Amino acid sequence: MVYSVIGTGAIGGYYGGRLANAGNEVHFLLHRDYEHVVRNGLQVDSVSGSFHLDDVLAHKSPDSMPKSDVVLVCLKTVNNALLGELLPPLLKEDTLVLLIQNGIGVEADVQAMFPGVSLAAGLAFICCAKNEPGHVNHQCFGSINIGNYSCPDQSRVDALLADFVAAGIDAHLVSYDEARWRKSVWNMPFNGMTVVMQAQTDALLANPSMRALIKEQMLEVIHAARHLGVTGIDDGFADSMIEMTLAMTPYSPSMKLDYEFHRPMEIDYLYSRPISIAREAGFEMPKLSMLEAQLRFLEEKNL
């Protein structure tokens, strides 16, 4: 299959790089480090095995990219308005678009932009960063859950999963709603709390009060999901996420990095949408609603 990556940052560089390193045809849309990658290739330093791509199929514009079987969208959701220009040149009748993005409600909005396009959700559990041109640093974890949102042919999603697994990626098929809410159990507490408290994950969990608050926030997400009819996520998942995070390298999630670099934060899909969806169904998320308000205040001062 022919793959294209929109948003070759840490996530797009890692998963796209793994696919390319395994021999797949992968085209990368780059912006600021296009010239660097053309000259020097793409370096992925990874706990799962480092590698270097010498001849990267790098593009500065989607107009030079081929029609693709699969498009990996790895943009921050604050930039999704750009998809109206970036995605159409890559689409053919049976293209599958995998949205490896944070939050709840992403697919519904992209589907409204592209009514006939097949979409799937990619929920990455990974610690990685791209702090230098053409250089991805994968620190720990790396699995990805894939949920079919609107692809009528499940075999196309299965083929995508098979390519991920063959490339050495720990990939799993899960139901769409479970995938999105399961990732939010980690994302909603840690992204916002690392910004508000100006602390990495390890420091938050080392403090008993913060650890208790984060667990309460996780349970709000789990109970909201359950209220919405999502199965497969029980209360014990909160403890599992906390234990997983304790085993992680001390980490600054993407929202904390965005705040530090004075970039817009993904508040809409990470907080406003899930809180609104839960409220419409009769379930309130008071602790996470307070966190959303704090993030809105900080962003207004920071931009």
Given for the second form:
Protein chains: 2
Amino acid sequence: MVYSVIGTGAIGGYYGGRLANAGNEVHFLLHRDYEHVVRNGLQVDSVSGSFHLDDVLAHKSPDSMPKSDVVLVCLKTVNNALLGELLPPLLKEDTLVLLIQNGIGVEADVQAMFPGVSLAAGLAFICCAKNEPGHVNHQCFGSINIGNYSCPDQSRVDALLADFVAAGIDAHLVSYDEARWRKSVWNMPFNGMTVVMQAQTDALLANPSMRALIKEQMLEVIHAARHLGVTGIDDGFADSMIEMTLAMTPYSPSMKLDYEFHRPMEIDYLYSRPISIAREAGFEMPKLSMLEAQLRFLEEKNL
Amino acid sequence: MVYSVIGTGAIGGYYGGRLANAGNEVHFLLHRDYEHVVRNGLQVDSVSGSFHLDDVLAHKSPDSMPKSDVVLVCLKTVNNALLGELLPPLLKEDTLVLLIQNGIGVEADVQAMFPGVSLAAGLAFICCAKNEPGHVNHQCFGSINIGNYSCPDQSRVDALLADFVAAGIDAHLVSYDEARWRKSVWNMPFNGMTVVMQAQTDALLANPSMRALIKEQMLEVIHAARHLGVTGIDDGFADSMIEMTLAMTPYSPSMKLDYEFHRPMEIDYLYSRPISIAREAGFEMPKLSMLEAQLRFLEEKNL
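Next up, the form predicted together with another copy of the chain, please; the one we just looked at was the form predicted alone.
What follows is the whole complex; the chain from before opens it.
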């Protein structure tokens, strides 16, 4: 299968890099890092085994990229409008587009832009960052849950999963809605609260009042999901997410990095969409709604 | 009537100062400002008319103060444990203690310390600050709502009210519970949110998401009060408090000043008590509970 990666940041560099390192044909769309990667290749420092790609199939524009069997979209969702230009050159009849992005409602919007295209969601449980050009630093975890959104042929999703697993990635098939809501249990509290409180995950959890609040916010997500018919996430998942986070090195989620570098935050898909989807179904998420408002306020001052 | 003021900060200096300026006998308990006030008197710069008191009845200790008909307690509530030492020298059989303090539950705790003493609540709607020794700056508003908590003789509260009015203070008698909850409608959103968002009142209200959140928090207070049987505060009061705040000069509430100067914040009486009183009656205040947790987190880092 021919793979393409749109958005070669930490996520695109890591998962695309692993696929290429395992021998797959992977084309990378690069922007600021293009010259560096062409000259120096792509370096992935990883707790699961570091590697270096010497000859990267690097592209400055999607026009030089091949029609692809699988496209990994690893942009920040705030840039998804760019897909209108970036995606069409890569599409053929049976292309599967895997959106490795955070939040709720992403596929619905991309599907509206590309009505006939097969979409799947990729939810990455991973701590990684790209702090220099062409250099990905993978600190912990690394699994990815893949859920089929609109691909009529499940065997194509299965084939994608098999390539991920063969490349040494801890990948799992899950139901689409559960995949997105399950990831939101961690994302919604920690992304926003690390921004508003200007603290990393470990500092938040060290304070008993804050730890209780984080758990309440997690339960808001779990109960919203249940209200919407996503029954696979039990209340105990909140405690296990907190335990997992306690075991992590102190971490700044992507939204905190976006805020610190004065980049747009993914408030729409991480907060506004799930909150409004739940509200339309009659379920309020008061604490995460408050967090959304606090983030809107900070964003206005920050950009 | 003989008046005493415990806690000659902005509030004690302003209301006590007005009473003294109108010719009442008012004794002031001073701490850091004592020497300055003995030498220079007390200066009140006020939008309602500035004045200077040359000969202030200043005291360093309650032991030199007279038994008083009325004691104005103008301490921050975080210092209320001091009342165990400060109040007894001033008490006679019919002393009325007016607690001009923020929050919910203050009188219940002071009553437990002094079971037989007559208490009333004073809720000041005022923007004022003491930025230098012996110098109060009153920027806007100035009214005070007085509610009888445990004075068996209402005529003593009426007499106090008459003295306040005669001194040029816009004072009103209201029912005790309504007085405290009505003030909390402004206090609970703005005190905490100006701290957490590191912004003054005007900046908060200039952002549409934040303004909506502030109103939702105000409605939490109004609905909690209604659930507790305080029926005099209708939903429209939230809008009128927002309109009033928009008309104010940009303002840092006392909790924001406390935070900036690394002093303890009045989280207990402003947040924890009303939230737990409402919860015990079956009413949740989710957004203000979240704010309480955020303040606990910041306080731990700040002190």
